[in-house]
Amino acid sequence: MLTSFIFDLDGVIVFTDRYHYLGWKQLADEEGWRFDETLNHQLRGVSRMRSLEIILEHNGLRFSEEEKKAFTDRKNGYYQSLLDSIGPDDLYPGAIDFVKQVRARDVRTALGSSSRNAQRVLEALQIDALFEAVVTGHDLTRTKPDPQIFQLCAERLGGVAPAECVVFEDAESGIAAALAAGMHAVGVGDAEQLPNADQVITDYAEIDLDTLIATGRIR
């Protein structure tokens, strides 16, 4: 029986992907780097620094750690400015109602996001109270696919056993992290992009919540 649900943020609760894309695109355009939506897809679920390194590798470029830090700081500044326009239209359809239904069944809820801006997004959308525990990039020393993020979520929920947790993730690195933690993994999005997820949904209405809690299966 599942007692705890853990949610990624980007692409699972809210769509901030386009803001990240626009932030990286602005930096890339200013620096004359090649960057498009296909490359942007490779950045899902990984840290800001690793995202920059993927872009640099794609362009055959190398910089010092100090220079890379300056680039990521610039991108984050662009991203934070873009977040000023975030609103209810950016929420994943049905996600908030689903989390409320989960809470109504006395199931624990946590949010695990590698983004260092996750708390700001939750507060801007006024949904922070839906999650009993929140783990963000500020808390991590290792990023997905390492399971640390979801292990910390379970710890902050009172030491919940991994087998009692289900993780909702939209990136393959996040699915890998959930499975490495010994948790159930539900992919959110394109099944072809999430081949290792236990199950995949595109709509929260596909889930029979009572069945999921009781068996770990969505229906």
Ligand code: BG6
Contents of the next structure:
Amino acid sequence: MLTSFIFDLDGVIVFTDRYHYLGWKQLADEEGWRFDETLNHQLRGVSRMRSLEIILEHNGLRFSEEEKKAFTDRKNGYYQSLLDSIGPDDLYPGAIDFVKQVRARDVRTALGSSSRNAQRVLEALQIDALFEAVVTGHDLTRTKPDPQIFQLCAERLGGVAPAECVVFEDAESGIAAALAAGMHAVGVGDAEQLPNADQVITDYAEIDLDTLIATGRIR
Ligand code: BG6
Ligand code: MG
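Return the form predicted in complex with the ligand of this protein as a structure block, the form predicted on its own having already been given.
Then the entire complex follows, led off by the chain already shown.
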């Protein structure tokens, strides 16, 4: 029996994953680095600095800590400019209704996002009240696939057992983090990009909520 549902934010509740991609793409184009959608999938769920390092490794480049900080600040500036015009059209279709249905069953809800911009996105879309606990990049010392983020969610929900939690994730790193925490995991998005998720949805309507709560399986 599941008592707690934990949601990632970018790519699960809102299509801000697209804006992270565009932010990195602008930086990479300006610097003449190779960067494409395939590489971008590896950045899903991981911290800002780790994302930069993955891009640099892919390009065979090395920079000082100071230079890397300047690059991540630049990318964050581009990302935040895109957030200025975020609105309801950016919400993942059906996600908010799904979270509301979950809450109507007396199931606990938490948000677990690696992003240090998560609170801003929640407030801009006025969806922060949907989550009883919120863990963001500001709370973390280790990035996904480390389970720290979801362990902290469970702790903030009052210490629920991992086996009673299901995590919704669009990132391979996030699926790995959920499984490492001993939680159930549902992939959101393209099944080909989530080979380690044994359950993947593209539409929240694919989920039979009663079955999920009772068994941890989506149908
Ligand atoms: C995750 C995104 O949610 O947050 C990653 O999937 C991003 O792409 C990470 O790098 C950190 O985000 P931010 O907003 O702190 O740079
Ligand atoms: Mg995500």
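Positions refer to the first chain, counted from 1. Quantities reported herein were computed from a predicted structural model and do not represent experimental measurements. If you superpose the two forms and keep the largest set of C-alpha atoms that fall within 1.5 Å, you have the rigid core.
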Is_shifted Glu155 between these two forms (CA, 2 Å cut-off, rigid core): no
Threshold 2 Å Cα movement between these two forms at Glu37, rigid core reference: yes
